[in-house]
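What follows is one chain in structure tokens, specifically the form predicted alone.
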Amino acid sequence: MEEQGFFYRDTWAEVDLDRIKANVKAIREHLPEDVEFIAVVKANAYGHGDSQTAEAALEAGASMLAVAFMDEALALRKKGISAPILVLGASRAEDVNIAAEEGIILTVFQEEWLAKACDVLSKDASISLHIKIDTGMGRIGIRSADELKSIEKLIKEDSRLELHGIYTHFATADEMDDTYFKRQLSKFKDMLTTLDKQPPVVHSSNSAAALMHADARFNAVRVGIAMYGLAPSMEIAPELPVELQEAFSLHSRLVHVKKLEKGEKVSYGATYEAAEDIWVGTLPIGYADGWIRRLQGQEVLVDGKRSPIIGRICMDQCMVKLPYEVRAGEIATLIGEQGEETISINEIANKLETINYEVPCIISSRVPRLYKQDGKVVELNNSLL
């Protein structure tokens, strides 16, 4: 296998770059021609990788990118990655100097940030901002016209200020009931026309309303969840428009195979024991990586055939009731496919009692990733070595 001799533990997970491009490609087809595609790499592209994924987005049609935190911005730069980003995130008005130095656009979301932000802000510096209004979602944003009427102001008042754009997020658009996400629009758009001017990019879509929403859609788009493969809910899924490809797999490896006996246990607590004699075989994955407690019970693909996992999760390990003897070094998979099974993030998510934006995320770094293009891997990203 492609993956040995690229680290020295038997898990890993693979991301399919060719994936990315063909999901930001096929959304890039669904949206009109002059609507800017926005590519979400927060929390290290939502579990996927943030250069890596960036790349994949630029080259398939995205001209920006999108991140929380000025962090994620920087760490960004640091790879190499020149195109603009947009901090959607609240950063601190002390810190500007550093996102005028490196061109990250940040997020005003209050005056009174706004003002201290000014004060700090070199004389012969310059920096590119975004509005955020918060019409509904209750996180961070302008409230009220006046305010954004004063802060459209200052910005139009200090030659070092530059309004870019101008956005705010739903709560609701990836439900099928539009009541509230309706109420958000028109209060978004009510807000636009108290401006004097409106800048260049205004964005208010997230994957569900870029998808689903034409009216929303204004001059540019951010998508997040749909680019690596995942419907934003599984609500909507049988409704999008175009077809998704999930672009995110995990793997292990067996590395130990036993033959238990009726009656013996397995693992902490004791918790599992043997109704009949059955072969089981351990993995070098655990709550440690991720792959938390609660997956107790959740079926990984071993020989194209499911089998559960007993017992409690280790740390950095736990064991799968196997179908039959199965030599030690066999792949399982615990998220993607393997011959005629697959196992979907969706599954993971419905075992947790979660969404299936939680599941790459908490796959931590620790986990080797391998990014694969044209079937061949193209790079690794091992966080210890």
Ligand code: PMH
Second form
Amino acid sequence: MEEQGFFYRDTWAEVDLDRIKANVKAIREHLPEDVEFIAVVKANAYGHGDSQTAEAALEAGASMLAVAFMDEALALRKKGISAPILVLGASRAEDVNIAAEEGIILTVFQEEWLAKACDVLSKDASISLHIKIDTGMGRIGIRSADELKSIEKLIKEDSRLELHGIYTHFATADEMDDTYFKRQLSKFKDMLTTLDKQPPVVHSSNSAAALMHADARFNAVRVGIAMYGLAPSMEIAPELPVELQEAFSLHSRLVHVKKLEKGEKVSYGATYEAAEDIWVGTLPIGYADGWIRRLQGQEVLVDGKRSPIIGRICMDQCMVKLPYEVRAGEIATLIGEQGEETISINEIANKLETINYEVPCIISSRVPRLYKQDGKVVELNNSLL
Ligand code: PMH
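Switching conditions: you have the form predicted alone, so give me the form predicted in complex with this ligand.
Following is the full complex, with the preceding chain placed first.
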């Protein structure tokens, strides 16, 4: 058995935990002290690594974690994370005992679900719940005051259930026009007034709202994207009150370098033809790593220079046009800084006509993650070995 976490391929992602901590601290400083920071670490912490990000965020001032579904919460428990974890998405009522055993907080948004969960829950078990209100996102959540009252009553009547929180989610907090946002906020406030008693944790804000809308903070915020150093949208990026630093970078090494003569072709379909004699490098990264075929033409940094990907991107490899002859073994930076140049996650998102959230999420688990803290590598995670 090899040393765990080692990797044998010349492609890896780096996650700068100091930057995640700096982002959490910068956001925290912008919030009143009594507002709890819920670190959103779903989807393997937006591709950054769930437990590593969770630990960094908790150290920097987060007090709670949020994930999308129970498996993600259980994965964090397995990795020794003992902080409160809220499951934001739907869980199966049949699974409440597992959540109860592991101290995982579930989201409730249906009366029938709650009734079933009560049936299933062991006599001596107890579980904390957050009620989700749908104020206009149209995804999951209670939509009427009557249903909210019934759910509150059911929870109050069962001593095994603790109403720990209530929340909603905004659809347009990352836009400058706040008309729809205000409508959602006012609906949430109305729903809160129908409660007999407000639970300890009331939250509505994602990164955008936490940073841009002081009136929507209540006593906790759920921060994802900003913690990773990314702006929630290009529209509000120039308006953000805090300085954020991208924590994720992606690197590979040239495994082969050759000179192509004018007229020679590259990759599947032989669609690229050298217009003159050129130097070409091969990188061991491809669409199975999340470096998808749409990234053909995107530049990578080699020797601090921008070098475009030429020809079709293959499953595990792609080719770049080098500025001049470069030794095999040189590092190619696909996302991040090299010399004077930077390729940001936003540049990749732009090329893919998508949002920055999607970029680190799609870099597949086949790409090992290397964690840096205080300028040193502190952990390697290779999901394959
Ligand atoms: N709360 C909920 C319920 C979420 O779904 C998300 C992100 C967040 C908080 C954090 O948002 P932020 O990253 O903008 O700070 N959810 C998603 C999603 O479902 N698709 O993209 C982001």
